[in-house]
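For reference, the chain that follows is the form predicted on its own, supplied as structure tokens.
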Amino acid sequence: MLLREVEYARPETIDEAVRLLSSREDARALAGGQSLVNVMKIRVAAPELVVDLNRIEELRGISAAADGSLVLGAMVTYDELIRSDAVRAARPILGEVALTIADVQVRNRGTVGGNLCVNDPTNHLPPLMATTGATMTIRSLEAERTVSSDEFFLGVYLTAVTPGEMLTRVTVPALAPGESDGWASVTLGKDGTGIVNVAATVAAGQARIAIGCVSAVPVVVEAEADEVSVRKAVADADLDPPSDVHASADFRRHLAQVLAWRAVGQALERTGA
């Protein structure tokens, strides 16, 4: 289906982009285009103005902050996460999980900021940000603010980024001594959409677990890092998964327990526990 007529802008600075996004009630930012272009094609979205962020160098690049945290520009691609030495040194789980997203074409175009701002419940990165303690920096015409992952994801396709604002960077703490991450997922095919995704971070015998595909936002639970405690914490959590042709709600709840322990177990293996 052909796209409807839309105004198109390609700014070269964050300031210009924010000004453009604030100039129309229904302006939308275009990052990798993996989601927005598709929903525009089927007329689910029809923005008045599309603001293409691909020329803004300020939104690119991966760097290390003074405290060792990773600073990811919102336009960093999945492929850049995979290839980054800085990511491998500070938080290798980011590149490992990015390597499981879709296919090479998508990984070359899809971006960190796009994945997070779309906040599809099946997306890979929201659970990772929830367990790693990432923070998101959001820019408007008036100010810049930083929100935690717990505050960023608000609902299906809904985040703390409001009209006229844009996500500019994501800061992910480096692994602390004795801390490690794990990931487990069941997908539709090798690189398909997740039926359930689980990220886990383990430190000092405690696990922080984030479950995707079972609610509008990642469901975060904490437990002692043993199988009985992990399964009980997930079973007691407020999971509200859908039932569809791929899996029933009850099966997704069961998978959440199984995958939570797999993710925690992987993290424990990496700590040598």
Given for the second form:
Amino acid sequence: MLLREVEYARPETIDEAVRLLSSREDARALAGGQSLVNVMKIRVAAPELVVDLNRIEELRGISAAADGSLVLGAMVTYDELIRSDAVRAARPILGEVALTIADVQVRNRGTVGGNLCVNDPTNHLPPLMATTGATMTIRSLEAERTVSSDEFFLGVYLTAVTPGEMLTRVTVPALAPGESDGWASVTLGKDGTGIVNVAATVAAGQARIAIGCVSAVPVVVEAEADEVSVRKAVADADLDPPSDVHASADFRRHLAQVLAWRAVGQALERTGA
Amino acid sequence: MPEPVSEQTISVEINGETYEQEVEARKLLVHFIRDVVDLTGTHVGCDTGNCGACTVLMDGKTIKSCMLLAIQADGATITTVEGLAAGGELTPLQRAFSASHALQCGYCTPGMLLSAAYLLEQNPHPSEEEIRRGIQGNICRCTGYVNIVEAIKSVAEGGGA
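Now the other one: the form predicted together with its partner chain, given that the block above is the form predicted on its own.
Okay, now the whole complex, with that chain kicking things off.
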């Protein structure tokens, strides 16, 4: 037996879930479990209560808002993102990047909400939320609020979702005419953990770039969409990435520039510019 | 509102048979399958969600059963490697693994077979690249994957898993 003793509840509505999450100081939401169950095994996390979100229909499904934005339920899996025609039409980068997360089994279980709420600095979706202008909707017992990625990602494994709250949905604007997205990363092995991840969105010659793996939260820079400007903007961001066995801080700084331009370049190719 | 529980009776269909058992909330699905149901074909390799030796099909999709609590599988339909050869007759995929020498120690094989079966069900004619991506979540330390890919390819070409 590997996990510490834990209590378990399986709500069927968001209302029940936030009530359960508020009922204990140490209650945790269990989404796909592809991070939480593993950290419970090594007892980095040992919550008193896990609240299983898997049977809450309201958290499932991908729909379009009146303005064409994609509305992703927090429990949408990577596999559902990849297969979704609505995603392919409105913001194809989401499915393309989801296809490079880990492996088939993890993509069958892992969720959008889990990826964002864990906010591991190497996770794929946080930089994309920053470049696409996505908003996150958080529910508590009393209220619902919607925040931008700047407000959502606060630190390593830390987001605006406080104890007793939960992320319910993510709203991603559809690509505007002439706008396009790109992604570039260097990973540990094919589709492995990112050493540096970069997302970019380009519109009217301007690039919005979000760099993952180099800080606690995605680092956002803006630049004109040409190589010199992009590299300079990333250099001027004075990144202070970690050094580890996989890459030195210097190498990560170097990669950030190279990959930022690759991500912008990919976006530019798609606008036909 | 459902009351939190530390144990609960769950009902799970595994390989066509329904098992009703009380489980502790902390029990992992893989331990339920191996230790309670006594189907030991599903292996524990890394226990960290990387190696894929514990792969099973749950409600038609491959998952790593070391990253799910057994209590979460209440009401689910599961296929383990023992469920592939219904009636004792090996599937074409299993025969291909044997014919292509796609295993040495055999530890990864149950998970590998389920990932391959899932791949072929989703995509009956995968390219080599698609096959390699399809078994990305299953680590084999004996074969170098070449013969595993060959085995899957031979079934894809022969039609039907």
